[in-house]
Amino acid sequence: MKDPLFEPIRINRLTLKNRIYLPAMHLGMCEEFLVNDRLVAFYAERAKGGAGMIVVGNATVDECSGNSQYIGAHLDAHLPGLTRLAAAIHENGAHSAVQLNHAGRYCHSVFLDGRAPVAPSAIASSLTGEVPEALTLEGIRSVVASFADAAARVKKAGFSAVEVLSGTGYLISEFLSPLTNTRDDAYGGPLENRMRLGLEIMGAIRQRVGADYPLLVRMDNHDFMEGGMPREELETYAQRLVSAGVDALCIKGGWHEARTPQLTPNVPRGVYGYLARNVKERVSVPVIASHRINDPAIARELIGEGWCDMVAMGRSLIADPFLPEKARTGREREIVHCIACAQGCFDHLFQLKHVECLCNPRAGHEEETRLVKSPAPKKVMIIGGGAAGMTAALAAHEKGHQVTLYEKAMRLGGQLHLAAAPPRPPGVSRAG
């Protein structure tokens, strides 16, 4: 019986070897917008691990669209690093894309040399507390042109595709939502006007990259914002994107300001798959499901039930880059699962640190922790089978040593078993 997770799929004229999609995540690894060794090593490892498509980013389209820890795509000076990154991904077996984004009012003025961020209207974000400047018509035209220019650089650098972020509370979704768009011109008011910026950006990109180059969009099917966009409007927008030449849609939910949890352990695995299903029922292009899909069994179920065509596994592949290959070769018991703690990935970004992982100490340190086989393997004895002992045993084994691990208890894991046991609610017996 064929595994739906490892069936090939076409996006435009691009054929992907499987249905596993590493979505763009801000990693905080760049310096002055430039790709560096750390970033290249991070994505090369995930390409080796077997993902079908790796999306890097998000990437800037102009000097006001993000801070200098983002991947830069707004200048020709960024091309050498982008080219190197695309090559590293392709050489290790995966296809690649760059996600372009303008952060809009989510930008902080401190990262813009004191300039105010821009948005459709001068409405402060609860995330930053800053009041943005409303874009002029000339400014809107400049943003559209900047997206097209950046997409052309992505193609020139050798990436397999380009993706645009049209959700999460960033600039394009700020134009879409009546919460953040109170304009009274051609870009505000009814849905037809609020969709205009996103559709113009897709049209401009399609004109620059040509008909055969895959263009994808990552968008919300629910913004989880009180008074935000109805899902019906977002589904209409999805249909219009496809009519404008978009080849696939990666569906997510929630703005950064939303109070609905999206990444944390209290979110059931795969629970937001219905958002992708809502869109898939209305469009003819491949649809990718997102959020808390950190196990191959859930991924297979979502694809097998027809809720989506691919699955986005982001933090899952931070925790275990080789999840796809382990699933393909029947070694799913070996997968290191993301526990949704968000401590090393999401929390680090607010501290201006690069992404790391509580479950994978090599994440973000792939280059500096590269294991080389020992020229003189030895017998190694490790005493204590807790987290540290097991990690030491694995590292020694990977270097080629013959390892024996001793533990006085009847099972390995040490205090991990305490950490995995949730506290009992008041009044609930241990047996209950």
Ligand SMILES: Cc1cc2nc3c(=O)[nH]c(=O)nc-3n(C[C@H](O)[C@H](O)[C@H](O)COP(=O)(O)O)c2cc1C
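Positions refer to the first chain, counted from 1. Just so it is clear, the model here is predicted, and its values are computed rather than measured. Between two forms, the rigid core is the largest collection of C-alphas that superpose within 1.5 Å. What changes on going to the form predicted together with this ligand:
- Treated as two rigid parts, the chain shows its smaller part rotated by 16° relative to the larger one between these two forms, based on C-alpha superpositions.
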Second form
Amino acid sequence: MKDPLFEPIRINRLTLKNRIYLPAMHLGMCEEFLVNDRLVAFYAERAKGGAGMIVVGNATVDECSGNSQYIGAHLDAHLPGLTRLAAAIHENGAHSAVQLNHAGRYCHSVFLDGRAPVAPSAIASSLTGEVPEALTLEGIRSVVASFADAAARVKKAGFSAVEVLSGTGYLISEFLSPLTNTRDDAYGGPLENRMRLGLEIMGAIRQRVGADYPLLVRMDNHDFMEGGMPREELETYAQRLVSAGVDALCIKGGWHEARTPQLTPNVPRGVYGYLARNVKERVSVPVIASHRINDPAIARELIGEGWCDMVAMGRSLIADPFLPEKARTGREREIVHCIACAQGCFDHLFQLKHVECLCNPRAGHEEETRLVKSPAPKKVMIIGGGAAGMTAALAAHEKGHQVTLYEKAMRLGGQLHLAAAPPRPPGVSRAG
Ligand SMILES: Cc1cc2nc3c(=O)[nH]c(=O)nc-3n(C[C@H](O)[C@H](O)[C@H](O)COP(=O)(O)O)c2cc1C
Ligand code: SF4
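Starting from the form predicted on its own, produce the coordinates for the form predicted together with this ligand.
Starting with the chain above, the whole complex follows.
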């Protein structure tokens, strides 16, 4: 029987070898917006590991759209690095895309040389506490043009596709939501007006990159914000994006300010698949599901039951870049699963550190930790089966040594079990 996870799929003119999609994850690795060796090695490893599509970014569209740790796509000076990154992904067997984003009021003035961030309306976000400047009509035109220019650079650099982030509480979704958009011009008020910026951006990109260049959008089908955008409106937006020429939709849930858990271990695996399914019922292009799809079995189930066409596996591929190859070759028991602790990856970003992983010490250090076979294999005894002991055992095994791992407890994992435990809800006592 065919494995639905490894069926090829078409997005516009592109054929992907499987249904595994590495979604955009800001890695905090760049300096001055420039691609560097660490970033290239990180993605080359994930391409080698077998994902069908690798989305890098998010990347900036102008100098106010993100801080300098993001991948830059707003200047021609960024082209050589982008070109090198696309080539490294392709050489290792995957297709590639860059996710473009404008962070809007989630930008902080400290990263904008003291300038205020921009947004549809001057309404502060609880994330930064800063009041943004409302974009003028000229400012909006400039943002639209910047997205189109950045998309043209992505294409010129050789990436297989371009993706636009239209969710999470960043600029395009700030225009969509009545919570953050109180404008009384053509970009505010009724849904038709609130969708205008997003649709204009996709139209401008389509015009620049041509009809046959794959254009994807990542969007929420629930913002999980009180008083936020009704889901019916988001579904209408999804349909309008497709009518405007978008070739695939990657569906996620939640703004950064939302209180509903999106990443933590108390999010059941695959639970937000329903958000993709509701969009899939309404559009004719491939739909990608996201969040906590950390195992091939869940991925197969979501695709096999028609809830989505592809699965975004983000942190799963930080924790184990070779998950796709292990699944394809019947070695699923060897997969190192992401435990959703967010401690090594997402939490690092708020400390302005690059992404690492509690379960995979090589993440973010691919080049400097490359393992080579030992010329003189030995018997190795490792005492302690916690995170350190287990990874040392794996590394020693990969180097060709004969390893015995000793652990006094009844199960391996040590403190990883604590890191993987769901957080206690507020107000619930330790005894409760
Ligand atoms: C470190 C980190 C950075 C992220 N950055 C982005 C981003 O730039 N763009 C985006 O659309 N999603 C971003 N996300 C969300 C992921 O793409 C994904 O939707 C989320 O991690 C849930 O999926 P997972 O459980 O498979 O990781 C980020 C997530 C993490 C952990
Ligand atoms: S640090 Fe934790 S949440 Fe992040 S990828 Fe690793 S195991 Fe997953």
